[in-house]
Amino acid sequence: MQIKLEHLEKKFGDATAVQDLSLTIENGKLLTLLGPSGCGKSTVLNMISGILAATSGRIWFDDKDVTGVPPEKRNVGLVFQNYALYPHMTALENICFPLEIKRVPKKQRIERARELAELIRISDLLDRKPLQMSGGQQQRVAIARALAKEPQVFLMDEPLSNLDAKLRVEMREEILRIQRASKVTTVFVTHDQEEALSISDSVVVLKNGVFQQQATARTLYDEPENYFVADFLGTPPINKLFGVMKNGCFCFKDSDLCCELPLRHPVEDGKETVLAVRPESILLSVAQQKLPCVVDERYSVGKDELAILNIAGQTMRGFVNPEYPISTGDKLECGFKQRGIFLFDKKTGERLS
């Protein structure tokens, strides 16, 4: 099932939650809607499901316009943040419930539930009620229930946010496995970039209800189209160095220090810009462009070593070789790799380099 959104818009009174959104979700793929809280992700999901009516625009399931079709006739499977399991029912009864509503014979719905339980790996939990299960187990039951009616579209709204960090990693791998096995077109909503980048065929980044970029996880990270996308993705966050353009070079604010960058097009002198640098793109002492910096701090984050560097009065974080002998107060020379370095217009967020 291919999903196509055409100029979709949703208003709540005078507030616009989603503005002129157009995108395509290919058949059998997993697309993630990513962005900060309040950016319109769940609103888009609810319009696809039919829970919310679009103010304007069209929603297509393959060649069928479903914009005005009620949710019960769209054949979508929904998994929410709170799982919404029936507490008085066993896992088996929860999974069977959508089939019971559709008047599927009891023997067939139990067979289908057991098939899904095996796929979801919860065959040993079918006699338990929700309060007898962990959060991760409840989530698996909710996924099985959503898949029970064989939906054309599978919609998941922040399904991992109630789980602890270790379980989130395990469950997002399970969701990816289940989606690949079921081959159901899936829309996944999250504000967690790690979740989005680890399981998605394609990611759509939203800001204040406005489309920013759609691409694979790798492309979003390596080739952000604007400042917001570059800044939103990455842990630790991308370094942001402020300056102005002079003779085609980036000059650090309140400093004579400048560096050359491959510009996409000529940029006028005096334009305020932001040089965004991924922490892994910083080179120490072996760079072609040698820029003076001072080590403010060095610390460990798990297996990684990070240095906080002062360059022209501004701060940036860079990964360093654990065996590299640097200490607080050391004066070094640094440079940047060709990859992971971006220049943006400070006012518009337009990418310049």
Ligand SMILES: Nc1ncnc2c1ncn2[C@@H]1O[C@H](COP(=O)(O)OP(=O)(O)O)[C@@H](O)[C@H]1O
Second form
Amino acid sequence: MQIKLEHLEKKFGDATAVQDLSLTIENGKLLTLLGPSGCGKSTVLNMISGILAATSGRIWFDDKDVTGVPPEKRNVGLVFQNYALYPHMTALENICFPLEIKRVPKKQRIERARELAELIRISDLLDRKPLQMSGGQQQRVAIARALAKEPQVFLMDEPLSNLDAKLRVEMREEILRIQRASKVTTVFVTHDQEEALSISDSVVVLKNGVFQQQATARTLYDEPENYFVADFLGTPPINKLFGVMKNGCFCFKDSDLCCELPLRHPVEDGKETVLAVRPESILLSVAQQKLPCVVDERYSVGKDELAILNIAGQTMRGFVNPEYPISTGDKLECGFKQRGIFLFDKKTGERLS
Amino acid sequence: MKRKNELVKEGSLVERATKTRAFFEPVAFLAPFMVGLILFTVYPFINVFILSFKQNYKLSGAFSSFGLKNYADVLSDPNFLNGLKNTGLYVLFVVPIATVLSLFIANALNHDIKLKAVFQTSYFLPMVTSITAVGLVWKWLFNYDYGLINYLLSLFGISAINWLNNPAYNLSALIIYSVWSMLPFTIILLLAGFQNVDPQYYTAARVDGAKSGKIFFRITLPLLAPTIGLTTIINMISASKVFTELFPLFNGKPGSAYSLYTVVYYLYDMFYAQWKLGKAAASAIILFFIVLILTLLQLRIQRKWKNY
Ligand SMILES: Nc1ncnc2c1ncn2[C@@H]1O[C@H](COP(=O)(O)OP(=O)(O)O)[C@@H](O)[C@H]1O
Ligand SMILES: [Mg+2]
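Counterpart to the form predicted alone, namely the form predicted together with the ligand:
Starting with the chain above, the whole complex follows.
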């Protein structure tokens, strides 16, 4: 089932939660909606499931317009953020419930539920009620319930946000495996960039209900289309260096230090810009550019060594080779790799280089 | 409690002080209530219990013999047996009807229905009005010649019923009136129960494909079961003590032909009208045990119904 959103819009009173969103999710693919809390991810998901009515725009499942179809007729499976398992039913009854509604005979229902439980590895939990299960177990049951009726569309709203870090990674892989096995078109919502990057075929970044960019995880990281996307992805966050354009070069703010960059198109002098540099794109030893900087501090985070560098009065974080002999106070020359360095218009966020 | 004991190490001064406080603080807070309870409930109850074994008890304190004769007399008194039967029928009809009606009304009130404000005021009405005053109004509603109820029945081609003066219909009239007066309290409790159900379950059920009827019976009702159990138990206890309701409808008589005795009316009759204190006490104790058994049964069922 291919899902297509056309100029989808949702208003709550005067507030616009989702604005002019158009995208296509190909049959059998997993798409992630990524964005900070409150950017309208759940709203989009709830419009796809039919829980919320769109203010305007259309939703297509293949060539069927489902915009006005109520949720009970859309045949979507939805995993709620807090699972919403029925507390008075056992795991088995929860999984069987959508089948019961479909009037599947009891024997077949249970058979199918057991199959799913096998796939999702909860066979030993089927007699428990939701309150007797951990978050991770509840989540699996919720997934099984959503998949039980063989939905045309599988929707998950931040299903991993209630789990601890280790379980989250495990479940992430699990979900990926289940999705690959069931081949159902899936929309996965998260505010966690790492989760989005590791799970999906394609990621859509949203900001305040407005579409930012759709791409593969890799492309999103390597080629962000605007400042927001560049800033939202990556840990530690991308370095932001402020400056203005002079003769087609980026010049650091309040300094005559400039560096040349391959511009996408000519930019007028005096435009305020932001140079965004990934921490791994800072070169300390053999750099093309020779930009003088001072080491403010050096520290390690787990396996990585980081240095805080002062360049023309601004600071940036960069990874350093653990063997590289620099320490606080050292003056040296640095430069940037070709990859992971972007120039943005400060006002519009448009990418210039 | 147990946990606290495990956590606190034995013997330290601080701990001993805490323990002392942990005992005296609740006692101090509870004392006024406990004194009231002992003075006005426990002590009288014990007295009534003892009294129920004394034959021909006089207020002077004299009595002829001690034993089970009062119980034997009460249990063979046709008025008492009639009262037992009427009370049983009354409970059997009033409580389920009131519960089901309340469920529907509370469900409607829980949804955004039209005229919600009007409804909310009107279902509360029986609660804030005096049972006797309203009873008199109902007496008019039940009036054979001019009553609204007979008028409504006539619209459906049903001939007038002599609700209050034909003994065959006395119990029905009492039940109708009592269901009405039981509604507000039940609705309020059920409404609280309805509002405690997380609306996300309804959303989930809709996504699962369920329509509203299915959602009501498979999701709402089971989640409401503990509340329904609670209202049933409270209503059963109060219905077993039916008495006040008789006065306005039948001019203080137990039905138009003295045929609508209830257990409490019998008790009242023995005590105030006939001064048979021992028999009154015995019937009180019998009623007490009936209510106790009902309560225990209900608690058991309720525990089973508490399903998550
Ligand atoms: N039922 C609602 N009524 C009014 N505003 C809402 C409602 N649901 C969501 N919103 C608003 O819409 C925006 C998007 O919300 P949501 O889709 O829940 O964000 P996300 O899931 O990305 O955190 C938020 O600003 C939120 O306050
Ligand atoms: Mg959300």
